[in-house]
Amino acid sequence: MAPPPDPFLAEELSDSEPEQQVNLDDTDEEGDIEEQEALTCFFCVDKLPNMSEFIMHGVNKHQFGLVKTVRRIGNDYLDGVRLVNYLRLEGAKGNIPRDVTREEIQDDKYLQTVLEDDPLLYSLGDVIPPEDEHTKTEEEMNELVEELQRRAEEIKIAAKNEDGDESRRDKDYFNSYADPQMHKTMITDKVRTEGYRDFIYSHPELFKGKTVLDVGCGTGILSMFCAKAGAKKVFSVDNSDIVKTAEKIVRKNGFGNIIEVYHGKVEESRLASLIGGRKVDIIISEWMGYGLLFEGMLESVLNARDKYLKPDGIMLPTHCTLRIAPLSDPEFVDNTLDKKFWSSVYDFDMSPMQEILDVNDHDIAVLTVAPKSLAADSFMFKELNMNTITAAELQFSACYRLTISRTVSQLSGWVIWFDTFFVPPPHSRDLVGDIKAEEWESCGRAGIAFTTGPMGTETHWQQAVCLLEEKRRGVELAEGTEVEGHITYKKVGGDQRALEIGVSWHAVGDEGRLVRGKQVWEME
């Protein structure tokens, strides 16, 4: 049997003129299905598949008649798309405004998109009452479409919406981590994948029943961890289009009721709506990059952790510590910078190739390198507790100092890895302190630990190599030789996700020889 009629949608209805009826079964005039894309909400997450249904949701679900707002407004196109951007806005805060009148929304701002491609735009027409003279012609319809865009490209240039403007390369890199060889290199690689796995299914009393947020899920493979070990809910979020193949993963394994996954990134006010306005027990996220800090991940994991972490909740990881050694290796600096190939091409030298090679003496390499090539011990000279450090603090210097372990002929450059740490509670924000992870499980500490240095088992983030210019290489240093310095991580001007090395050493070589020296290397 059919629901009875809801009061509030017949008005809302009735309230349009006949030949603006709202054609509630979705044919056309020749009687076909319409195809269109899902429509989403104002004030919540749900999509509606047509416009009919669109309108009944705001009405049965938020109690807001959009046709009645539409006609108050007026039949202004320019109009109609000023108040699908007010409305989002305004939804995005939690509010609901059901009188909404025309010179509330004249602020050309709200000609900036707010939601990328919105399909709402393009359905206008069925809710906008027709002109009293005259339906506008296509090529009239032309006109205000190309006025729209270019008065929205000149407010995207003059300001940014709520929630920032993305950038180029932020799209880049979203739109890197579509792609399904990616997810295949980070998921075999195993001491990544079965650290979170083995730390997640030997600790289930922390998920049992507790809701998790994974941020930058990706194929949701952490969230399906955290659903099978106990969780009663679990918020995937992503700004990739992977998610859109994760929500058929997340299905196909039978986690539809546990998780939901959620495409836009974690700083957008909509995912409050998502999650309810309640707090989460656990955050997790694989948001390690090169060097620790490459991405510019990070941020986003502590935006999420400020707004939505409980005060005793859990961050996974709980913490990372970046170390750093001197390299010494001749042989492997010659090699990987083909040197020997580019002095002599049939005769010709050609050794500038070397300065635009993808590695060189001026940019962060990402290679393994054997542990052989070390010189000395590595230091610890950053710990990040997951728990209290600050976007701030991403940015910093630290102090080092380290024993050279055996005689070289010259320091090569500078190697950097981070170690991971998953600490179950009641330490999991305490320090770690300056333990290696390759250790931490000998020392009969609790909970997960594992390495990307040279010590380890190969990661797909191998190291950080930072190789000294050829003309500071040729020092040579004894065993037992004290080097010490500083180091610095910076972003790279504005780009928020690429990284800036910078490193200073001082010792006292060889016939009592002052060595001195410092260097800077980028990641773009």
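Residue numbers count along the first chain shown, from 1. As the structure is a prediction and not an experimental result, all values here were calculated from the model. C-alpha atoms forming the largest set that superposes within 1.5 Å between two forms make up the rigid core. First, how it differs from the form predicted in complex with its partner chain.
- Core-superposed comparison between the two forms: the CA of Gly474 stays below a 2 Å shift.
- A displacement of 2 angstroms or greater separates the C-alpha positions of Asp347 between the two forms, with the rigid core held in common.
- Core-superposed comparison between the two forms: the C-alpha position of Leu48 differs by no less than 2 Å.
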Contents of the next structure:
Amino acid sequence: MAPPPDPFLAEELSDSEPEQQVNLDDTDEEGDIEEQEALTCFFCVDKLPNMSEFIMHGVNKHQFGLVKTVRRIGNDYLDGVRLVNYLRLEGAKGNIPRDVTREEIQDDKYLQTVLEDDPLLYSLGDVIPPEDEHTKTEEEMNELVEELQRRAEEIKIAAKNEDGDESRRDKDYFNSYADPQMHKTMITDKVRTEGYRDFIYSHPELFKGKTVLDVGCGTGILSMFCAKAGAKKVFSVDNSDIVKTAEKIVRKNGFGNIIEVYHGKVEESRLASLIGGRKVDIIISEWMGYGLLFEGMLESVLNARDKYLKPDGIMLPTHCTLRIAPLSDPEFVDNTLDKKFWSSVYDFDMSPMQEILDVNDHDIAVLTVAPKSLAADSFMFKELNMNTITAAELQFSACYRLTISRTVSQLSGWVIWFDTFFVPPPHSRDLVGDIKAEEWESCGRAGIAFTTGPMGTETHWQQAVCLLEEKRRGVELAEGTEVEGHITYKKVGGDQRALEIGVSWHAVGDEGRLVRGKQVWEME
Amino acid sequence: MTDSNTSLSAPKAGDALAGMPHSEAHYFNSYNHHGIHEEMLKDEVRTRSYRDAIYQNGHLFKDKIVLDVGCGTSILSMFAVKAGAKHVIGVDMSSIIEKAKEIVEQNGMSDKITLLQGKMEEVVLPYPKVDIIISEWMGYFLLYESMMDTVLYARDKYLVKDGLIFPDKATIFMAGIEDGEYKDEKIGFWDNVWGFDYTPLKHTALTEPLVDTVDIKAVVTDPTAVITFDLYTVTVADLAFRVPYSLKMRRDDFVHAIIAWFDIEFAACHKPIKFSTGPHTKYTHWKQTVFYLKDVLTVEEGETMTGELECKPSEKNHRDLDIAITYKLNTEDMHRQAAGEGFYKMC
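Can I have the other form now, the form predicted in complex with its partner chain, not the form predicted on its own?
Up next: the whole complex, starting with the chain shown before.
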């Protein structure tokens, strides 16, 4: 590739070391191919094979002179590192700082690596002019590297402290989202991801030229859907380390100018300055947990809504509804609890173990229930209108009433799941009501809905199953019996991410009070 | 591995999660960390081997003081009592010990078993020395989050001279496998995710060894033993090692990955008892560990691939393992020659 004659370029190239200029095949005499990692441009997604091409690319493509810049900054190694990170951060915002000064990059936050394993950090020596003809000895270099690591560590600690004491639980929570396999599980959950995608792609008019905030962006999939649908700007926030990867993915797909990835909590004030003190048109988030509210991420989304959403803005999804149905399937319960196994494990009685198993009769279990195991049509007991619901309303008590659809020998437990709705304007703020997600389309409603219930395709949420303690189970229910009661959702302890569900029940007109009970289950 | 502080837990057989890679199952079960005990007890190869090793050697256990390191639900302690031990001390860090106490009580062995919650280094044993140490300390790839170092500590501090350790021998094996389809699904998945380029996650996927069951039909090479640990003599320092290996091709095929597993031996038994966690035998909850190679090797019967396996605790986090595998296909055919090195992290 012959660069066009350009006086600016000529100057830039004459400044750099001649022997580093063109050595395109990097082959040494033995014929071994030297492994050199490609250098990613500061300002676009292009990758360049070596330093001289990198410098030429900067000049030709972006009128940016790296050599000149480095000469201006000086020959301090740490300054060089700061410069690279500074340029990467600015590049991500779409800026090309052509006359950056040493003073501008003195903030030590620029010692935090933007691009993981950035080979440019190791190639800097090729650009930085030698110090008084004196090349740094290996020892000196090691010292510098050590200092860099120490300072980067200090910054990390300082950044943590800034947000006060992050609880261990919080840390575990966010760390669990740094594992790529977990993101694969979520991304490959077709019902979930297609639900979001189909709504976004079929309503480009809502996104064109708009600003979007993606709360808990993960790998950035929803942000990219929005960008592809025409969003002008997407702010993608996540407190998990996965955002480093999200950043790379976003750039790789050419959305570096549209999507701004922010590593931190949505509550942090630094985010406000990133958004530029303005409000956004749309907040999108995949915040739903087991039993809908386990993990308590919704509070953060509501917090973001109150702080950042324009008065006429749209929350996506627009609604969620919670449904409950009675479970009656002794065989399913036996297999699930596996009593037989625990009563004789290699001839020992280990039944005390049952209380602490994943699936038991006092914790909320996450299981997939077959439709045939249900004893009645479900009841919608709570609607969350995302535009209006408040954090206080996430702890609630609601009534339900069901009609038993088949005569059953026992009530085994309760199955709870949620439906998710994306309703476009002008109805995005109306109540959804009793309508089921799986009937949404056939009812001729606009938008997209998906269910996580037994009738739908299995999702990674499965269903929240509350199994009754044995003593409460043995009640026969005749077809047509009406059962009613209350459901409560409560947070337990000081732990905002744990959930307690309580259900009470009784048969309507049951004078003998045979069918009557209540129980509480936890998920922590 | 009975320490329930482990971050890995896997699904119990038969439920909806069975067959999922462990990391996904971990996500589903992460709200309850006791699932691992169920999985281990239901691992028949594991539990039966321990039971047989103890029951068939009543003459060794008779009237002896036994220490169960990482006792978990105390099943091994109860085996030892049944085999005639005078007294068993079970030690575990986890709160599972509260359940273990109930279980021991339920089975009428409270006077024979003392259960202590705490670190091996901190608990005070009711006996100054023990005659036998029993422990199920093995982790994935034998050493990942394993409790071998705790067993060695207990050995050096408490085991009488000529005391016995159950089990006392562990060997890591390797083999090469053809795994084109799954590698494509596992690694290639990131090339196109809902129309987007997700390759930044590909690198991470390649560096994470996969704990999964491997079909014996996929094994292309003879298996080879790479390192054996003798529990009587091994030291903590030996757990960081670099050893050569050589794998001989059984047929013309491709090699996409190297797998590793381990065999366990109770050599102190009257008639030695062994079990394997390899692909050629019955399922265990340890499954096998798969290391994908960057290259696909095109191999012919009789050729060998050689290299070194390096494994050491991560400097950053002592519980993580840094693993490096070098490989070279030895062939006359210059078009098929291949060599490289893979770096992996189990964390």
